[in-house]
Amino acid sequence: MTNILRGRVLSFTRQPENADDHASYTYIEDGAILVSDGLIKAVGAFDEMLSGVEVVDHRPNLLMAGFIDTHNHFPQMQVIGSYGAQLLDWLNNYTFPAETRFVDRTHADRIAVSYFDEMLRNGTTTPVAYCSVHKASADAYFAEAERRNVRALGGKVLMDRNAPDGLLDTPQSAYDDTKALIEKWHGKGRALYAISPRFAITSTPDQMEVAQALVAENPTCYMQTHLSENHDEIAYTMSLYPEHPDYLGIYEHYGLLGPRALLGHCIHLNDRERSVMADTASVAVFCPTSNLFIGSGLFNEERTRQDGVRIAVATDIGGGTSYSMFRTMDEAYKVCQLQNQNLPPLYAFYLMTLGNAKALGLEAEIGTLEVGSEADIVVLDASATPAMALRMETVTSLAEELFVLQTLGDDRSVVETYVVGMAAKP
């Protein structure tokens, strides 16, 4: 299928250096994106584009690369908004009971449909998900992504202690199931696998060695886990692994760090941990709605970035409270404000698109509207609600418009979501 999407075209080319860094992006007021066979073939002014091709006119809306969510939990859709607990209690009271149901493939399939509906409804075209401990949950996740032709990353969690019986594997079964899932899904179509030891609390040293072996044997896979989200979590972790210098030192010891390591939260890092993360090019994943909702703390975005650590952003459903990357970056802005730090709208939208793509090493495939990129595209309306339309009457710049989307937008602001060039918003 070949067509042209017409509208105002915005794509980032690098990280903005400040709030007014207009050289960090390309913007075309009356632009066009030529899409064919799922790829972007040309981008430019509409009046300079090929004639004789079907045009889908989205004016006056904004066309951008689809959003990327680098950390969330597919089995936690039914625990969003669970009241009144911090991390460890929240896991035991809400998350673990919900995840035990994913042994049932029928249940996993049903939730997978709802999960990808919500992702696409909110303009997210590339999610990175933790599945449950059950192999069936990962199969359900990847099968639904394949059905919709969505680029999806994920993996079954490894957990062999400190969880209910229905959520425990063993080091051997974790290895066998993960190996089988990698062989079945990784690099097949648009699927990419993430080896997923949930966190050190739920993995014995024997299982951490299994994770180490899996990472070593599968260097093109990702590794995702949690790090320094909560003070009680850190204390408990160190009581289980007292021989290591700090929380990150555990993952360091087992060879889990590197450019494909996605470490969720990273709120309470010490100087050594930030230095090691920078040296290994590991990624700190900022999950603001979750950090605030569960009361974990404030991610120090400025210090983390200045220390050379790569940063990504994510919803962290279901500790996070919204599937929307707008809502996520709205809360990220507030987290920074509380620390006298700044998160300008250009930087926020860079993080949601090209920044997250770079964190995944996928900037040649997703995250921009460059020629040759996969045609995952969102169409955005900053006047989608009466309140937004009223505010937009006074907006005079692109950055202001982006900030309206960031602070007031939600799924209603996503007019359409294109997946490899096909309209896909539910």
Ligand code: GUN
Given for the second form:
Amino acid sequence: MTNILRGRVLSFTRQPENADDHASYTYIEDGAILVSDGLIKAVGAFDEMLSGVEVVDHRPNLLMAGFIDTHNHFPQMQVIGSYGAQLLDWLNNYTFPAETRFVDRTHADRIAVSYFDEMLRNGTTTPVAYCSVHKASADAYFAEAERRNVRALGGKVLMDRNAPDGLLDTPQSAYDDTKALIEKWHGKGRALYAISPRFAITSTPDQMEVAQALVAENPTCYMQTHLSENHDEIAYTMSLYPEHPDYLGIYEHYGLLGPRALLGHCIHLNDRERSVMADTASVAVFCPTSNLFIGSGLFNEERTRQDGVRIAVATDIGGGTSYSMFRTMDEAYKVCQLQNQNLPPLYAFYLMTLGNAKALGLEAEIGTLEVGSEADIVVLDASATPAMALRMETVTSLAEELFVLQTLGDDRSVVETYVVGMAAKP
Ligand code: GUN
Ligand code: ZN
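Could I have the structure of this protein in the form predicted together with guanine (GUN), to go alongside the form predicted alone above?
First the chain shown before, then all remaining chains and molecules of the complex.
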């Protein structure tokens, strides 16, 4: 199938250096994207594009690369909005019981349908998910992604202690199940596998060795875990691994760090951890709605960036409170404000698209509207609600329009979500 999407085309080419870095993106006021066989074949001014091809006219809306959510938990959709607890109690009281239900493939299949519905409704075309400990939960996740042709990353969590019996694997079963899942899904269609030791608290040293072996044996897979989210978590972790210099030192010792390592939260890092993150090119994943909701703390975006640590952004559903990357970046802005830092809208939209793609090393495939990219595209309307339309009456620049989208927008501002060129918003 071949068609042309017409609209205001916006795509980042590099990280914006400041709030007015207009050389960091391409913008075409009456633009067109030629899509064929799921790929972007041409981008340019509409009146210079080939005729004879069916045109889908999205004017005056914006066309951008689909959003990427680099950290969330597929089995936590029914945990969102769980009241009154900080991390460890939140896990024990709400999250672990909810994940226990994913032993049931029927339940996992049903939630997987809702999960991809919500992602696509919010314009997220690439999620990176933690599944539950159960192998079947990862099968459910990847099967639904495959059915919809979504580029999805994820993996079953490894956890063999400090959780209910129904959520524990063993070092051996974690190895066997992860290996089987990698063989089945990694690189199949658009799927990519993330080896997922949940965090140091729920893995014995024996299981960390298993994670180490899996990472070493599967260099093209990702590795995802949690790091330095909450003070009680850090103290408990260090009591379990007293021989290591700090929290990151545990993951470092087991060889888990590197450019494909995604470390969720990274709020309370010490200087050594910051420099090891930078030296290993590991990625710090900023999850603002979760960090505020669970009361974990304020991610220091400016410091982390200046230390040379790679940064990605994510919802962290169900500690996070919205599937929307607009809502996520709205809260990211506020987290920065509380620390007297700025997060310009150009940078926010860069992070949701090309920035997150670069964090995954997938910028040749997703995150931009470059020729050759996969045709995962969102159509955005900054006047989607009466309140937004009223605010837009006074907007005079693209950056301001993006900021209105980020501050007031949600799934109602996502007019359409294209997955490999096919309309896919539920
Ligand atoms: N640390 C370990 N597991 C989790 C989780 O599911 N959510 C969050 N926010 N932190 C975690
Ligand atoms: Zn998480």
